[in-house]
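For reference, the chain that follows is the form predicted on its own, supplied as structure tokens.
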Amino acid sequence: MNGTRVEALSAGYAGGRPAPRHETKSKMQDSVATIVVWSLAMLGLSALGVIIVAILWRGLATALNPAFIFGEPQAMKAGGGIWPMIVSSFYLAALTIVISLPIGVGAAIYMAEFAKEGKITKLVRFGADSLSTVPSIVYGIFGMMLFVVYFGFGYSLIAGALTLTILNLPTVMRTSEEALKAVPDSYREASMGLGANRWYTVKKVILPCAVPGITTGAILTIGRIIGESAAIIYTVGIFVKKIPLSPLAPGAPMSANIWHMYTEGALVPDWLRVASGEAAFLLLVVLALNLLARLVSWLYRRKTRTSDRFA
């Protein structure tokens, strides 16, 4: 009799009675928080979408014109192109990556795999994170005083590359360190258990697994280099008519030339066409680089999974 009564009460509670008050309140708060988060996310995406559409709307037709892409810029008449600016941007990005990537990845390997945790490592990480928040114009003024004036490089690609190396080194180091730390410890233990030393483990096991994360950090660096303007205005240059060949030659990356056209390009009759087309082309380049990075990372992971399957 008592057992039947308990079962009946349990069935009635589960089927007909309302949930406790605190559960209802928690569900309501969760629903409100979800709506707020999604609304803010959609607002941010909408603002980004409006900016992208506006840039492409004003300059896409010009940006896809081969005569504009491969043309020589004009200082006093209409009809100029941006080919020297495109070459300057990629030249500067290549120089910066060649300098910053080995230093940043090497520092990350030491911090993640060899350095003992303590006050010094915490101080280094705090310094790197703090340097990442410094405005880029500060780096530009510092690079101008150090590389342009003190070392006598003048306005040149190498002066801009060294300045951008200082600017992006904390980002490269921290993203590479996080990629190395994301590799499971079981990989390290298995390699050392088979008799490999620490450096062999890092070289043959840890680094290959961390390549997608390091690649992401490198792509972020390239995107920041190509889109940077404040730091290179004071070190590289804002306008050139010829393609720079030497690292000691001045250049005019696209972002700096866009700033020049919008602020000091009044002598060019069609400055708005040039600035809008160059901005659209720069946006397409950045989007293409990000898509390429994702494709490379996906292919690498797919290759790794296939190798593990048939190993």
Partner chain sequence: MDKSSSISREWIVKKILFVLAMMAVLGIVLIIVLVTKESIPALTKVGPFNLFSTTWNPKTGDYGIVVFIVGTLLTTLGGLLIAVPLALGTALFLTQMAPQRMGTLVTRGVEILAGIPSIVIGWIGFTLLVPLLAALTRSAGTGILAASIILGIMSMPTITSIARDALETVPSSYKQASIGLGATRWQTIWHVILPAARPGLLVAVILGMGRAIGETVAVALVIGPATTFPKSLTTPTHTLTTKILMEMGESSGLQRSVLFAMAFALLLLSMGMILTVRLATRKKEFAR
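Let's see the other form, the form predicted in complex with its partner chain, since the form predicted on its own is already up.
Below you will find a single chain and nothing else.
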């Protein structure tokens, strides 16, 4: 009944030509396509599963061993740990965030609150888009020439942090701008209607509301910094024995140290064990950061829902 109506309709649509008669064929085609699409999606998901399981399978036992986490790295003999590498990773992330957050958030405030859409905003967006497509190895050798050689910082955490600041600038700007734009316009109107100027409004009303969004973006950026390797191998360093204290000291973030293990690790008898443990630890850190970012945005959403109810 329904079928005949649809057929009549489609016959009318096709200008009187007879409706297609191979309905069973198209239905079969539809089921096959559904199966194919489902399998492709599941294949992608299982690739992720294989990666996580395989990395943890090889490295989890090592990665959770306190003697490995807090141990001193070894350059020539077995039994080394990765404590200075863990410290380097987080130190580098902290340093980068401290530099890039003010720049990125400031730029986002300009774009979202002050600038009129026009030539300037187009130029800035083009700059940010271009930065986000530059391969990380190009950032690496750029940072090496500019910060390590010309500025004379040598291989150091600060050289890496400055390089990663530029690398992450588009992401920090975008997430901050989204967080700012998510604040309803009525807030701005209310504040400015009470006589506050634009900057006062941003400082006292808009920014506080955008903090959770900016925080989520910052946590995801920390994850990216800790996972980055090509941009830091030639700026920060790949092996240290002691914890770096000064920002001007060379470091060896975990990701760069795994690369070192692959290229020169054969000097260490248990390099496979060390690198696998380090990879597993790195993966756990990145997964934890991902979870943390999700938690922050969930808490925030729950909070706004309550405040909506009171509004």
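Since we're looking at a predicted model, the values are computed, not measured. Positions refer to the first chain, counted from 1. For the two forms, the rigid core is made up of the largest set of C-alpha atoms that agree within 1.5 Å on superposition.
Trainee: So, does V87 move by 2 Å or more at the CA between the two forms, with the core held fixed?
Mentor: Where the cores coincide, V87 shows only a C-alpha shift between the two forms that is less than 2 Å.
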